[in-house]
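Only one chain is shown below, in structure tokens, and it's the form predicted alone.
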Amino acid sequence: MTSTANDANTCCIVTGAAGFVGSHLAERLLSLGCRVIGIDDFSSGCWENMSAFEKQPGFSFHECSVTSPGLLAEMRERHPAAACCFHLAAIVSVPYSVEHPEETMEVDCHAAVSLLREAEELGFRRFVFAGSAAEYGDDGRLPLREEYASEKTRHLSPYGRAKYLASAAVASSRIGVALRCFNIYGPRQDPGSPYSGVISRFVDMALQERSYTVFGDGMQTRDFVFVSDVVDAYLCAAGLSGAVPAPPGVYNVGTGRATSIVELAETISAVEGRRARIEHLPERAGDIRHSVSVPEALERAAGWRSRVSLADGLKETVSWARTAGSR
């Protein structure tokens, strides 16, 4: 995607800005002349995650939890162009959300929708809410379809439960777009989080040299899509660089491959140089075994659809992840 005049001067409200999505959706606002108003509170966020752009005068960043009383309207106060908010910031552990759920509640749901009913109040153009595949819950029809995730799916998690209240509410709203982002990867992705996902913790594994630990027989499977890819959807959702606008509603943001646990660590290997060996784990209880998307949605929408191959992300995921080891 190119910029367009329509991005110029666009000032954008990016919450989890110091996360792994937060901050490389933020670093392309910033490229496409978009100005940037970070927020974080720095709970699985880290600075060292927005060191590109920091110094750049188009971000200002504010150390603030998305929990507060009249934050845009504080915001707008600050920044009175700011019009688009896209909104990252959520306890992200499943395991967290189940010991912690009422916090889980009041941060991923409450706090969400006080967020979009202010950005409605205030007259922001487009409110952008970060789903998850985590909505659909046990839902055993693959692929998965928007319209599969209802009141009635049994949700594994508190986590997915307040995702998918939150995304109800913003997908009715005239100005909400809620997606449902499936296996996120790429750089930034730290392999020592307890938010990491599988393939920044096989990186780090090729990389030490050791052998992949896997739970079960490793013929579970997932969509996984690159970081870039998920940050085109978040400006196609907000119609930003030359995207038409996706009308309100809910996307999943996924490929539509549906990828298992052994050929990830297979295509990782290869993109290494060296063969795979993995070491079988207990299978863990509760873990889905199946997820792919139905992604058609967006594009038929907005123009969207992923790009960028697994094999090639992985190269620019390792890539990273040695320079990033090397510092």
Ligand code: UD2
The other form holds:
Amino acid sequence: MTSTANDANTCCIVTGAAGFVGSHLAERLLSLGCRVIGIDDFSSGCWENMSAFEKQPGFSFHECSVTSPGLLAEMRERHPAAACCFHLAAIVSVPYSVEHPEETMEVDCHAAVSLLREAEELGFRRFVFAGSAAEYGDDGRLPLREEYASEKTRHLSPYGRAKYLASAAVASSRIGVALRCFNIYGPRQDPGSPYSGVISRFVDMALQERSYTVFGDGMQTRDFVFVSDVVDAYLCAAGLSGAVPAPPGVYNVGTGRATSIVELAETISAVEGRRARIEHLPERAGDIRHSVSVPEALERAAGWRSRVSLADGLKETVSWARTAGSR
Ligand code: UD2
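Condition change, the form predicted alone to the form predicted together with this ligand:
The complete assembly is shown below, putting the previous chain first.
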């Protein structure tokens, strides 16, 4: 992605800046010359994720919850140039959302809509929201198109429902873009957190020379998208990629390629130069069988498409995990 002269003047708020994706987004925005106001309450993020950029002069950080009333107005008072809000902070654990449905609706939906309304009133240029493939529930019409998620969708968790409702509100705002991200992976994804996906777990198992724990037959598939491609999508959504900004709406962020869990295990082993040892365990309750995106809408709207192959993304993830493990 190329930057433009305008990019350097943009002051952006990133909620969830200490998280996996939020920290990569903040780092990239700073590298483009933007000023970044990071917000996080450390409910799932950590300082370590921000260590690569926390001391940069363009970065300021506020430890607070996105449920704080008047948060954006307060940020605007402290940082009058703030013009763009990337809202990534959320309750990210699906099992937690099942146990705490009301809290999840409060944080993942109501707080997001309140921030959006504040951004509109304050004259922000863009509000970009982190949606999720969970918004499609168990829809079996594959590959998944943006219009398939609707009021009638049978969401499998309060997390999926809250994200759907918030995305719908964002997409109908004149400044709103909701990104429906599929299975994101890459450096800084913690294998031991409730957010951890199969790739961070498998990379950890590979480095410890343990067998991969495959739930069920391993023929279930996912659309794995590398974190730097996701960051590119955020920049496109905000008009910071050097191309035209994506018009308000909701967009899938995926590769359009389905990878089975067995194929994933084999690819990680090939990167590691080992043979894959797989231990089959019972299927995980509530798992969906297949998930894959139609990613073309964001390409048509703003020229975005995923660029990093699974093998290359895995190489980067493994190399990061080796260094992180040795610290
Ligand atoms: C993703 C999201 C979840 C929610 C859900 C909605 C991640 C990490 N999780 O869950 O938050 O949005 O989509 O659909 O993005 N697996 C194994 N062995 C393991 C771990 C996982 O076989 O040790 C399998 C698992 O059974 C599943 C697949 O790998 O079939 C992917 O699992 P996941 O937890 O990474 O992601 P997913 O799509 O179930």
